[in-house]
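Below you'll find only one chain, the form predicted on its own, shown as structure tokens.
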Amino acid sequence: MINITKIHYFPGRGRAESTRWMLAINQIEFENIPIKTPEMLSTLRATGKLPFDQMPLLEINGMCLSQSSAMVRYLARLGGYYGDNNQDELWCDMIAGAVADFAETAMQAAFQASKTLAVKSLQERFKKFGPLFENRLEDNGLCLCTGKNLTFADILLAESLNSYLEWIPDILNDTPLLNTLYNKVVNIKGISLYLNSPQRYPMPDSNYVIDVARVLQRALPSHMLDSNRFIQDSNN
């Protein structure tokens, strides 16, 4: 029996998503513990349950586990989306590394100092990205990243999809075999339940920043107002 299962982190997606989406995939319920202020995360380092004193944490089957990466492996073992033999692996694990730097691009939009920024990056990263990834789905066949299956490489992608189209609606319509992989998964039941659940935080939006820059107690990007006000003074 699973006990209840934890994800500690800022209060927005982040580097958890990936994480409660292959919780999601595994229908596996738990609860987000959001870390909102320096003292909270203070705390939660206290608790000495940080591997390497960084988020996200989730707490899962009496472990704790630090690193995206390896929890989205955890969970893909755990649930059988780790493919069906060595070559599906490789291919999993070298999906997973590029959609990690294809994704990075969209957890940064936030950032941007404007709407047109962001979009004018993800645009540029998704003209470098985006036919390769539907090549690889060309060349697997059946709108699968590799193998026969459904693995955590189409998970990962799906979700890197997603915010995308957050952004740019229209973002799939030169690639048809990305766009029928994204509806696949989304309409999956346990992604789906998520994705329609209050346990999905919203689109990342400037509050999240703020809040990522108050935890911290670092700098908010120059272009924000008083850019230096969790910064705290060193003479204190």
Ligand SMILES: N[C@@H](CCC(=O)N[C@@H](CS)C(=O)NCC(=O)O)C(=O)O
Second form
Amino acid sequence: MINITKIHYFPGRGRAESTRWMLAINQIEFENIPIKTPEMLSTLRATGKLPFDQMPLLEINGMCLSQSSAMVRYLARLGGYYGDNNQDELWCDMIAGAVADFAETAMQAAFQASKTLAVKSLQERFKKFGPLFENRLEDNGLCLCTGKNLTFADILLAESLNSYLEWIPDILNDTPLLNTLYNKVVNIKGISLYLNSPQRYPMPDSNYVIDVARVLQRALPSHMLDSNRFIQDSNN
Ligand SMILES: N[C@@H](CCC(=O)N[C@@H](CS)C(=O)NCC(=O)O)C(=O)O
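Go ahead and give the structure of the form predicted in complex with this ligand, now that the form predicted on its own is out.
Shown next: the complete complex, the earlier chain at its head.
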């Protein structure tokens, strides 16, 4: 029996997106299982498939994987995207950590009170990290994060830049190496097929913010109308 690879997550990119890019580079077909309601999340929880009771969940090769950073690394090992030696692995891990910090600002952008505030936060974050990533590419050479071959660090970096570019299209104007790396990655066959496929969710907007709050039964950001609409009233 062939196990279909599945990602269970809100109907959007969020913390599942880096795993989707890693599946794409490995050309592993997958199905998005969108969790759209609290009931769907309860049903998923009741299956016992969530090792730490959190999404995303990646079902692959008969396993249920939790923690997006572990999923990314599993897929990196599977496809040979973890560098060629210890030093590459170390750089991959360091860059993946820095990219996680950098990408968090992009993940929070749709939750901001206005586009102006979102763009401002992204510009500030890029001002800190952009030149450092650019220096790293220059130091390593070949427009790669580490070593002589593409690694998951390059994929994660390109994925985070993709989000920054959606908000600020000219953000890579002064970082030519980052721009080259980005274009190289998005034009790799598996990635480009994924980005142009129906599996790819659109840029997160207020609908995504509402989906997340509804599923988790959490408050919406305070600037949104009726921000407590998904909070259960304990008196009822
Ligand atoms: N470090 C984890 C974070 C997982 C996480 O925070 N998941 C959230 C949704 S994005 C969740 O399931 N929250 C519900 C809960 O923790 O009960 C990862 O990257 O996979």
